[in-house]
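Only one chain is included here, represented as structure tokens and corresponding to the form predicted on its own.
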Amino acid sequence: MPVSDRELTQMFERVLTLSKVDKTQSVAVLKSDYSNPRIVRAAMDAAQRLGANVYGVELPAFNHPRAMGMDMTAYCGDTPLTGNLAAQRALEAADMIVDTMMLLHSPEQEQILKTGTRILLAVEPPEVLARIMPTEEDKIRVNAAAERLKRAHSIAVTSKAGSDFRATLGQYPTVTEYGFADEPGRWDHWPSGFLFSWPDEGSAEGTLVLDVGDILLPFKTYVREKVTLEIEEGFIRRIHGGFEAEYLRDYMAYFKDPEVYGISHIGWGLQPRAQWTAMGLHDKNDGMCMDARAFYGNFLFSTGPNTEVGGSRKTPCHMDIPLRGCDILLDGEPVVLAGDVVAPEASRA
């Protein structure tokens, strides 16, 4: 159902309050030609209602010659902020940035965060923002799971479809997304509700099977036939199946970069208000489809870059692939069984 401008502003006011925006804070709203003007306006109005000093930073749209499609995650690394040091300094001067154009996976975002500035990404349709309004309870659940993931030395994922994947952990940090940016230097995404880390370099091994109903992002398509990925020493080495396997092989080969096949972040969804079915009710250009990334009990794995946590893989091709019905074990102890969160208890909805 449509969300009114008044309701959207009230929603932003609640989320900015969770993000500790008040009259002592400065808030920059980052936008470009493709930003949703309703979201930009609501973010600015809400920050002003909270007494913050608000200003806008508008950048011209940027399209890399090798980018395909309109999805904001389909080409990573270069953004409208790339090379614009003056605009970057203006953003670094804020206590918090509401990002309506997407800086994710860019070196500029990491540089901004290191200054202590917080960033909240908000690019989904207002109706999705309304359904998955973040709460303090979301933070508690995600942080409870994060404490377990931080202690883990290994992860194993299996499924009835045939997945049998394993990796060691500890080289890279655990990252949480619960929908608001309430700490200095924190990046978050409204809506969200999941967590992840990265395998130790070269440790990911085994098979991941994409079953019917699983999701391929940024294609924003449901898998209609099984696709099997064979993983060795941290990289996808072979992709088997029918048409969808061929499509995936050709898409990844287009970038002519062996690093696109690297296994990137891995984790699981904890957001009960996110629905794996929601993608089918939206046009492909509506947003990033955060429902797919965050729905409760998924196993979310990705491919490509890992520079945001100090890794060396800087590649433009990034895919997020949420699987349903998996068992996820940390150090041999289950946290998800058959797509249902079972531990820690405080992470369950």
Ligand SMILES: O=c1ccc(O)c[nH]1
Given for the second form:
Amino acid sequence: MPVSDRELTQMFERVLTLSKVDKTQSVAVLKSDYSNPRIVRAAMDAAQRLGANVYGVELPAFNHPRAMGMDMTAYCGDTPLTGNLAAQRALEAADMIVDTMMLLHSPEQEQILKTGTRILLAVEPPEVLARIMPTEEDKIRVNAAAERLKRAHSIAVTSKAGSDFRATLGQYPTVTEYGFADEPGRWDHWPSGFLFSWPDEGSAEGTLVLDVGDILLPFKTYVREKVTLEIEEGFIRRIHGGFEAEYLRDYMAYFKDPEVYGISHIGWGLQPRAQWTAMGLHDKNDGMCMDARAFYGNFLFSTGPNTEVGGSRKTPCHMDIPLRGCDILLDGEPVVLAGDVVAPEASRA
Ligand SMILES: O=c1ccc(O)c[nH]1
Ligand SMILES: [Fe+2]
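Since we've got the form predicted on its own here, give me the form predicted together with the ligand too.
What follows is the entire complex, opening with the chain shown before.
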């Protein structure tokens, strides 16, 4: 249901407080032509009400002629910040950035975070921001799961639909998303509530079956007939099934870049307030549908870039694909069984 501007400002005050914004801090609000002006204004007002030094950085929109669709995750890597070193310096000067235009999966985001600046992404509709307000409990649960993922050497994912996927882990860090950026150099996304890492390069193997009801982002579609992905040495080698398989093959082939078939972040959802059904109640241009990435007990895998963790795969095509009903085992020990979180106990809602 609609959220008032006053409520949106109060929500930002809460989330910026969780992000340790106070009168000792400087906050840059990063925006572009397509930013939601209500979110920009609420972030500026809230940061100022918390006593921070606030400033705006506005970048002309970046349009790549080959990008399709309005979802900001559909074309990754180059952003309105790419090549604008003066603006990047202005952003690095801040203690914290509220990003209303999406730097995610860009090398510039990594460079900014390395200076100790915190970044909070906030691009979802205000109604979604309200329904999935971050809490300290979310952070405790996600971090409990991260303690387990950090020490995992292998992941195996199976499902009744026929998924039988494995990879080794350890080459890349564990990334947590709990909805506020409270530590130096931390990136987070409001709303969220999940965690992931990347498979060791070349180690992802097996089959992932998208069953009826699983989700394809940024298409924002629920799968209606099974799609089977065959993965060898870290890359998707074959995609077969019916219409959705053909659509996915055609979309990925459009980028004419072999790196689009690389497996990107893999992890699982821990947000009970995110709903599998929410995507069906929104238009395709209503944000990027974080409900689908964060819903409790999903197995979220993705394809394409690994720049977020210093990898060299900077391909613009990024698919986020959450599956339901999977078993996820780390070093042979279950964390999710049949789409329900079973361990660690402190991560269960
Ligand atoms: O929060 C996000 C959003 C998109 C993505 O690819 C990862 N995490
Ligand atoms: Fe992703």
